[in-house]
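Next up is one chain by itself, shown in structure tokens, the form predicted on its own.
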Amino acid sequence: MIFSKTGDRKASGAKIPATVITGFLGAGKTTMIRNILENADGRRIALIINEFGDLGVDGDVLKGCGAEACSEDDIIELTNGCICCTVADDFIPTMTRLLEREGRPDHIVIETSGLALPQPLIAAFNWPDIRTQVTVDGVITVVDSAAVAAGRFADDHDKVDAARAEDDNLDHESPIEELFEDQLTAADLIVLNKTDLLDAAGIEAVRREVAARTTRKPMMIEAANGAVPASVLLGLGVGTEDDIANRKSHHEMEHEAGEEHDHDEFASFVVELGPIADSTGFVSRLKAIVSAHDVLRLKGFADVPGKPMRLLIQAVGTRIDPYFDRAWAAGEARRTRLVVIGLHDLDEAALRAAIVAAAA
């Protein structure tokens, strides 16, 4: 949790607003939250981060952000699982402990995993002990505009339309498409991020594509590098938990139809390496590996000998963004760790061997 100084809502009886920030892998959620924390305007903010896989990279990025409010001890991380599947086991107990603390927050920000369904999380705010104390101020879905423009979430629409004409019962949607649509369907505000990577025509095409993916029509705004004022993101006052029935996910609709929904469509694993002497070459080789194996997301940190700072590596598809984010702390073990995320049929052994070879 991240705190700044202001009054305690418990004494006034007012519900604490909670903002859920969702979006697919690499959309820019963590960067957006970092901007919120650096411009909190005196709010006392509690932050809950849920990550897929057991390497808490997003939490580490925020712990190293350098903002006055960014205390390492005050960030709650729920790693190694999808929060939408572990609401009762993880999220509700976490919220209960948070609400029992002295000096309660003015606002709660929850960053979901890039593979999480927002709907079950929103529904959890109707849990009796939570509903009386917290309300969902709004759900913000962050979209990687460049990825949408590149067709990452879309099949070949002409082929799909042709196939549909032949078979009305054809189920063409992939797990990635479904998840993307579910995150849009849950939104009160959609942020088209990374628009600086597109021209005006590209941005307009993304707007049309995103709008076509949900029957609900939430407001859409554009952003670059997640830079949206906290005053825009916080204080929407929607009370989304009261409208959850109008935001059903593919997951819920399948359950209503008596079908099983399998979350084993995605998999992750961690690769631990030694020091990376040639960081430029390593990043270049990683790009080729990601492209060859259709990795959805790769992220982590690298130890570059002779450099006082750790190298942060973030890959979304074949787009890799390496930069030195902070100095290694005194007594901190310098190491290289990467988490790889992809579909369930990833060839882990081949990927692991390729990454190890790339570091040699």
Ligand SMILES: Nc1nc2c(ncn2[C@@H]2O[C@H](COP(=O)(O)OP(=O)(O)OP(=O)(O)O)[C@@H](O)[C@H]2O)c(=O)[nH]1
Contents of the next structure:
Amino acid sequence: MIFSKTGDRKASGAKIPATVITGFLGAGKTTMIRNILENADGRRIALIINEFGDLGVDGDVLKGCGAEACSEDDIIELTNGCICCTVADDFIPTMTRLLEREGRPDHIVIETSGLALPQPLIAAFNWPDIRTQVTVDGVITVVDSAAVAAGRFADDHDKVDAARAEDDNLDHESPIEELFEDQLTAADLIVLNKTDLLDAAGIEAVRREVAARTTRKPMMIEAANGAVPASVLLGLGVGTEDDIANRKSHHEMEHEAGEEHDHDEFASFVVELGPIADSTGFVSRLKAIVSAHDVLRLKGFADVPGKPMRLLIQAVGTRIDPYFDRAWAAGEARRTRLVVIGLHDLDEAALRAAIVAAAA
Ligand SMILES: Nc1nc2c(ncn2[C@@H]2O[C@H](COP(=O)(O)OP(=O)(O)OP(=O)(O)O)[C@@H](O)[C@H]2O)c(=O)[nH]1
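Can I have the other form now, the form predicted in complex with the ligand, not the form predicted on its own?
The complete assembly is shown below, putting the previous chain first.
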């Protein structure tokens, strides 16, 4: 965070605007935030990142981006990715500490994990100590348009029925579909991202499907690589915390109907490997593995011997995108670590073995 030295907002009593950026795993939230930080127009931005999985890749990518607004110490990471369960434990104390600091930011940006329900987070802005000092400027939901076009959020009824037959505890129709809709329902602005991967007719079909998935009518804009001017994303001025009653999630509606909510629908684990000599072969073998095992998201960094830069590996569904993102720092341990995220029945042992074999 880059903080004001004067703390003049506090003195004037103006509330600090906070933008919540949500969207399913791999939609492009971090990419869009990076774009905001690089085009912050002199705003002092504090960034809170909530990530699923123990690796902190998003924070690391943003710390490594070199923009003035992303200095190492200026990004707060909340490591438990289910913000819906930890608002009281993690988020509220973090916000309180941020607001107690001497210098205060002009704007707060919060990236939820791809598996988080935004509703409890928005409701937390009504907590007395927070409500008097911060307002939700707007909720921005980033959509992976290519994934929508590929039917990734369409309910696969056969699969859901089979899973429910095997596991009585499954109380939801389809966790992915529900989350996708809950994130859309929370939105003040929907960014249809990854339009570079579709043609005009495909984008139009995505727009129609997304509109049909929420009863609200938030603004919708298109983007590639999250390239939307910060002036469009920041300053929506909605005050979303006053409108939570109109944005209820499936979970909230189930709770009201007296049903229980299961937090164990998704799972993640970290794989640590040695140096990867043949990075091209490794990435192509990983691609086959994520397809065969229905992995939702895989990301992390690899140590490629002889390369001064670390290799960032990102897989979203079956798309895999490796690139060297920054040089290893002096004294930094060169490590290969990947976080793997999937549904709760992810076969961790088989996946681990396959990834270790792919690296050999
Ligand atoms: N082709 C294409 N790729 C994109 C676009 N936006 C993001 N990506 C890629 O998609 C992958 C995931 O992007 P992230 O920004 O990390 O997505 P995220 O929503 O922060 O991911 P999680 O935090 O894991 O949920 C990366 O490989 C990005 O380079 C886009 O508009 N087009």
